[in-house]
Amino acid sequence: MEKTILSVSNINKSFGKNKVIDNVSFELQKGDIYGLIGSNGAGKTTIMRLITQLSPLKSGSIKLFDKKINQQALKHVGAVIETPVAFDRLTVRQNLKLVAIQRGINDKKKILKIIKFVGLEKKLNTKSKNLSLGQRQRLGLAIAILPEPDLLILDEPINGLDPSGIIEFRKLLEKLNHERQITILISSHILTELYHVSTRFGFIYNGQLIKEITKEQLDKVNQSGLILTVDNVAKAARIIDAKFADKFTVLDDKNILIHSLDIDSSKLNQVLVMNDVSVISLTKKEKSLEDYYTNLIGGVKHD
């Protein structure tokens, strides 16, 4: 049974006679690592700020495990908003030792744990200012997750990273994920990484979610091959399933997904001709999360 750790219902934010954020509602699930995807402006961060309290929230509402949020809820939510927060001046372990007497936390083994497995161990005793961007970056999850939250909020953490950066901190937010069970709402401008790393994806447009597709929804009508259009769709699969070794996908009752783009697309042809298949269409389909992300905006500008 899915548990609800989040759940933001009919939320609107307006900065004076402009509206930010409009009737947005959605949930994460335990496990969530959920991709909060928009242009700048579109109100991603406001999103944000609002359930971490740092903006107030005066329409809506927003629960964490079905109670009310407050700063007594909030001690179970970790969150990177814009940029990380430390001190320049302190270095990695001092700044960790702050953040763990502000929570109560005496357990200084815990501090060293946190800090080898964002890989700053290392820069143990680097200032904060003197630490690089990625460094930066780790050092600002570590103090998110050193109270072992259960819900992690992240507002393009990946921002400014060099690609080996982006891929090690790819990583450790799977290892959060599956090894410490923590729920990851995350937003970011880089699609691939957004994608490698999400389960279930919401699209901001204007202040509105316009859609919530899961990465299974969204690879079987957004998955690289040729859609195949014929007349009679049962007699296709069978085809296919026995002439071709292909894997495929039946998407409707006109169109198959194949999942290849090396299958011999005049030979296909001619076998459903020559079994009384009307081949319609085979066109070729190669799409991501970028093209759907702007396929999906473009629909909704000629709403």
Second form
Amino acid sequence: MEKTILSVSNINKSFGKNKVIDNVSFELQKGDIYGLIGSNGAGKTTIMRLITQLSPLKSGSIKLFDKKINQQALKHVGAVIETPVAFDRLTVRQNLKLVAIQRGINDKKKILKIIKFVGLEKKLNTKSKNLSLGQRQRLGLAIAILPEPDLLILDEPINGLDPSGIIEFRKLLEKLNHERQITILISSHILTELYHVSTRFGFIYNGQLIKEITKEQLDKVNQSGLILTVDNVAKAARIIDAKFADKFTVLDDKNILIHSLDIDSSKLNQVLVMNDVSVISLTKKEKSLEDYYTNLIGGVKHD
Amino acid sequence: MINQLRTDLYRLSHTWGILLTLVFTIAYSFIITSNSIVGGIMVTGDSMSKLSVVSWTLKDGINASTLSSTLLVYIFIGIFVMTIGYEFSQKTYKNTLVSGITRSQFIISKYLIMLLNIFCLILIYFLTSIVSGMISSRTVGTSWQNLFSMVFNTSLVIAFFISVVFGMAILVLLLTSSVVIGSLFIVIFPILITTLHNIANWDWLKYFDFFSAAMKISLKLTPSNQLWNYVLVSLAVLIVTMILSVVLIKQKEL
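Could you present the same protein in the form predicted in complex with its partner chain, rather than the form predicted on its own shown above?
The next block holds the full complex; its first chain is the one shown before.
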């Protein structure tokens, strides 16, 4: 049975007359890695700030483990909101020691384990202010996971990381999710990366959650396309319409998109050729998360 | 909240600023007592007359240090900056407030840490005065028991009155989101109150002149019928300030 870790119901937030969160609801089940996707100012960070109570919630409700969220419940949450923060003049070890005292953690070895886990063992005695952005992200993550939270909230955690840093960070998150069963709510502008780590996605546009989709569903939607390039589009369209039941779209005077990967491509080729339509190419179209997002936002804008 | 107090103590003990504050406090006390001089921003003729003796005893040294203690507040601004200012300037409150601590516990723990630090530093300030006097081969001027009792009580009184202003500075910091303005408030407040008191001749303002109040109470210059007025006004200001700070931080976009 799925266990709901976080339940966000009908939350709203306004700054003056500007409504930045409009009736947003979603749930996170145990083990989810929920990718929150949206442009700048869409409301991703505000949602995270509302969950962590850094922004006061006036309307709607947020429940953690089926109980209304409060400061006590936040003990089970680790968060890096906007930018990773640590005391500049303290070293990596001292910053983590500080969190350990704050959270009542007495296991001294745990600090070293976490430092090793995030790959900062060589920076143990380096002051936080002297760390690179990537290293600060790691320290932020270490601070967030030291108390072994059930829910980890990461706001743009891969900002400023180099490509190898991004890959390592992804592995870290997967490790946390698989080995420690931590549920993760993550936002990022780098959609390819978010696609790799997330198991579910929520699309935010103008403060509204316009779509929720699992990775499986997304894959299904994105892979359902065959691009057919022919010399006679009109004739080909008539043949497909008559002999194949699949939905299709005429893209231009040479290309047709068939919205299914289940169609027998060799039979399609054979039938078209037999009807004097030259098939120039037949290619599988796999759309990315970016394409999906662009289409989704495009659709909403037109509505 | 105990964990938060321990956290702040750990952090402060690993900060150079607190060591510098300690060094300045000791140096200031040593200079006053060794050279038999009195400093301070609100030293009055009345209080000075008590020290117009040829050779000081250890007790005179403590009195002189009490008169000069008004300047300590400027040395202690660092405590305000390090205890709560850093949390806001470096935005580490995000980590602190997600640790399970309530907003009221956050504000109260910050105040208590400042009070504790100020009290300890003032105690050291007076103990330095005693040591400096002993180095100068001065007599005690009273019994040792009285002297230490005087040091403890005076430290408590001064620390409390200074902490009231620091508590108000927390509110200013939350209102303005500026550590600089919060710190400036600590500098300006006593001067502003004294100046207003002198210009406007509003007698009731003396109850808000917390630094002078601390000094007057410690040196027993306050009429006994006014003593509780000073204490009650200070307590009321502190409680109102704390409540407002908690309300404000609960409503604030952090």
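Being a predicted model, the structure only gives us computed values, none of them experimental. Positions refer to the first chain, counted from 1. By rigid core we mean the largest C-alpha set that fits within 1.5 Å across both forms.
- The Cα position of residue 46 differs by less than 2 Å between these two forms after fitting on the rigid core.
- Once you line up the core between these two forms, the Cα of residue 66 stays within less than 2 Å of where it was.
- Annotation for residue 279: C-alpha shift of 2 angstroms or more between these two forms, rigid core superposed.
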